[in-house]
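As a starting point, one isolated chain is supplied in structure tokens, in the form predicted alone.
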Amino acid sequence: MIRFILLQNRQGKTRLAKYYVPLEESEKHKVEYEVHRLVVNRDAKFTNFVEFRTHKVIYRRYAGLFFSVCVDITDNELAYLECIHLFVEILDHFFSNVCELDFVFNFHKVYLILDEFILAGELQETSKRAIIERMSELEKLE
């Protein structure tokens, strides 16, 4: 199960945070700080999986953003690495060459995209085409 998803820039500013387990606000800030310190200082030659408390964090860096997913220790790392890549591909298609400013000014659309394929901390949809079609339908309604 996914515990949380974080998108952070190199300076540690959180651009998107989605929690699937209840945490106090102070604990959320502490977690964001710890995850950023964990992934930003890690050498590129190491794997993109790292143990975090009693869970593990799977992360990937795209340009200046770190996409981090915290999951149970027994979950498949490669499946979540693919999940991160799928999310980035959908964002890139939807925003046509996504950048950090898209997360700032269109955060509600980013959350909508995320909710289309992750539900209650579990992968719901893995088809890029199906997600993009649903997003197109929602765009027509606006």
Contents of the next structure:
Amino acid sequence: MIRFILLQNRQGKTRLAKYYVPLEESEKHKVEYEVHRLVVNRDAKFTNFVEFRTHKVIYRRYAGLFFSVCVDITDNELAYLECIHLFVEILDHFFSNVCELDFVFNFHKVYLILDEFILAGELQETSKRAIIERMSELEKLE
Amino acid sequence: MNPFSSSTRLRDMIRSIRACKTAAEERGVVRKECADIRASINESDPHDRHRNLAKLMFIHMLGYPTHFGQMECLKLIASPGFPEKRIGYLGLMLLLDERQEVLMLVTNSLKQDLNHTNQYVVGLALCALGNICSAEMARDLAPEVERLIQFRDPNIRKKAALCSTRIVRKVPDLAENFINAASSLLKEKHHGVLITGVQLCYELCTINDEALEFFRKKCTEGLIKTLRDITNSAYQPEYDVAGITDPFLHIRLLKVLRVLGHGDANASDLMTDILAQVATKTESNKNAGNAILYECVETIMAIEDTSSLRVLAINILGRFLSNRDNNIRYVALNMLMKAIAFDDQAVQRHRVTILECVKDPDASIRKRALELVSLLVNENNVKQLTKELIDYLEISDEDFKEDLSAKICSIVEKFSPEKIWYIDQMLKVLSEAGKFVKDDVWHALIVVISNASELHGYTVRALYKAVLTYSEQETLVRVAIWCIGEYGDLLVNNVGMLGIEDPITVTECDAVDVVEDAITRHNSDMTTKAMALVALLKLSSRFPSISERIKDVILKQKGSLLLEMQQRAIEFNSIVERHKNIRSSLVERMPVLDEATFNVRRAGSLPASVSTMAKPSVSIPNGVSAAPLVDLLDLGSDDILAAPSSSSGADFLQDLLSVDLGSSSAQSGATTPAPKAGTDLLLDILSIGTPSPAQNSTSAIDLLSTADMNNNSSTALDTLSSSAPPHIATTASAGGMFDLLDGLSPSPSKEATNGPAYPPIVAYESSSLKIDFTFSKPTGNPQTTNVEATFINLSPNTFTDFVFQAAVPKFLQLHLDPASSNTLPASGGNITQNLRVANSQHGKKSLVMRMRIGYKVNGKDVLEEGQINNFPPGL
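Mind pulling up the form predicted together with the partner chain next to the form predicted alone we just looked at?
Entire complex below, previous chain first.
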């Protein structure tokens, strides 16, 4: 199960934070800080998995953004790598060559996409097309 | 719209915040916006709510408190329009979590929305519920969600399925309600619904045994068929990832099959085909394929045994190990650790590759590989593996050295086939990574060294050579100093040369050089310096020719700023100068330390740290309690120990130590070893009737400097050892340092001299000295005898530093009071001293005593000894 998903830039600013487990605000900030520190110093040649407290964080860097997913120790890391990649592809498709500013100005849309992709810490839909379609349906209702 | 509101658009606000150059500026902008929002909320203006909440969410993401917005979320959720509901639920999920009570207020809205006609609204509600519902909400709304699993729209079905996952996680009791709904989902064609349905199924199986049974019986075959279909399916562009159709579904199905097959042979049987197919047919050049293979291997490991499948799995892992991608290797190492439990042989085949991984630049891979290697070690490959690991230790990074050296040490300890190999390997490790080696490791090494008596010479020579090259490795220096101190004579005289050694010439000066270097070097810590002083003391006895030089070195430390060093220096100096007579017996060779008991004790050792020794505790840290003293005594003495009363011993030993160490309770604390053994020790010492006092070799003092040279405990014990005059009750003497062993038996001193009188005896007579004993017995205690000893100087010279020492056999207990003085004037001057003897064999055996007198005449030391056999019978 996914415990939280973080999108952070190299400076440590969190562009997106979705938690599937309850945490206090201060706890959340601490977690974000720690994960950023863990992830930003790792060399590109190293594995994409780091142990974090009693769980593990699977991260991937896309340009200036780190996509970090914290999962249970027993989960399949390689699968979550694929998951991250699929999410990035969806975002890329939706925003047409997504960049960091898109996350800043359209954060509410990013959350909506995420909510169509992952629910209750589990994968909800694996088809990029299906999610994009759904998003356009929802946009029409606005 | 309120004409007075100056609410900015969301974009503008974001821009203005981003334009801020400093944090203070940003705070200002945020504060203004918050004020506006609060004003707007107070006016309950419905038009701006949407925008306000969006702004609030952004501000929340920046890290500012936004509690005042929570009610807004609720109001928005209750609004009729879809956009409002949407932003409301989004705000809800962002600003609240399940632990907040405010969430309960939403339950009603949620319930209504779950029954809404607009399926998008239903979707919103399910989403919110699935992400943050609490246990009570779950219970309340479970029936709604259950119903929605059968909804016509697949989007709703999949959301409902995942929402149910959360519900059963929060409230496991509700699991039964969802079983039927879940099983219907498994027949779906739509991937999204299928994957969520499988997830729900998995969740139910892990939580509820009934569900597990149900799914196992009814659905295993269906699931297997689904997996087969998806594996064999044609290209589907929608779900394709790197040539594989929907790898996520593959993985999800494999996971649920794992749970179903685990513990059940039938189900496992059914799966073997498809598992074999997946394992062999899946492409492994892309991450997606590897992810599937990984999941497949995990499933194979978890279900009931089919050895052919297992072999297949381990082969896959072996292939992973040689993959260039670090992720794959990491994952393979992880799995191999579990695989060892089943098939050690198969994993051994990959040992070489795993060893390569230990040297990988990536830290996580190195760690995993190292753990795996330590699981692979057995008697056959230990030498080879250790050699490789030690070779790598030399070139590894600093931060890895600690882990690596710890692992090497534990491997060497567990599997070493012979002592000489053990010592060799440990020496290499200490030379390379000494400063990372923990205390108990080198303590164990010393125990082993002391046990390998035929290797003493070899060891000390090897250590000498090593410490010349690697003098910055603290632990190496410590072990070397200890060995040089102990076996210095072997070193210098090339005793016990083994065939493989080259001869080296080490002079006594060289040996002392090494030790002196350890003291004077600025980066030695206190333990090392203290140990060096003790070693010097030992050497001063073993190398009498350069005793002067050693004395100088010790003297230099007299002014040391470290109290411990100063104290030792002064005490040792005193021994070297004035008490040469007892020095040799003080520093005799250590008895062999019992390995077995040491290991047992170490296994159950107290995790006391060095720093806690400040408080006077009765137990020695590191678990080396007083028992080793007992063991040592067992080895050393011929007599069987009789257990004496402990409390007296405790006081006495406490006395002993606190007198010795002056005020430094810091050190003395640690050295009050469990008193019982203390008393055993000294009692035994005293009761060694037959061997002459001088020979109380094995036991006696060195005992007390046990192998546990934990910082202070060793220092204090060493101090004890150095200052305790051997094995004999003594009186207060010059310098007050040997003011110990004040009493063994707690018998209260009785002044009264009632009872039958016994004739006085001349205990000893020589040309210069005469000793008279007069006897009396206290009332009521026939076993105790009070003896008044009178020492008479028969010579024309004055005796100074007069010390009387006595030893009695085991069945007697002796107590000496302080003498009236320790200067004996010439020609007839006398000193009196009271003794108390308790005879446990009163009536059967009579008293007998050996005594030794030391004094100075004209600056020269004189020693006289004798045995007193002429006690009146019946005492």
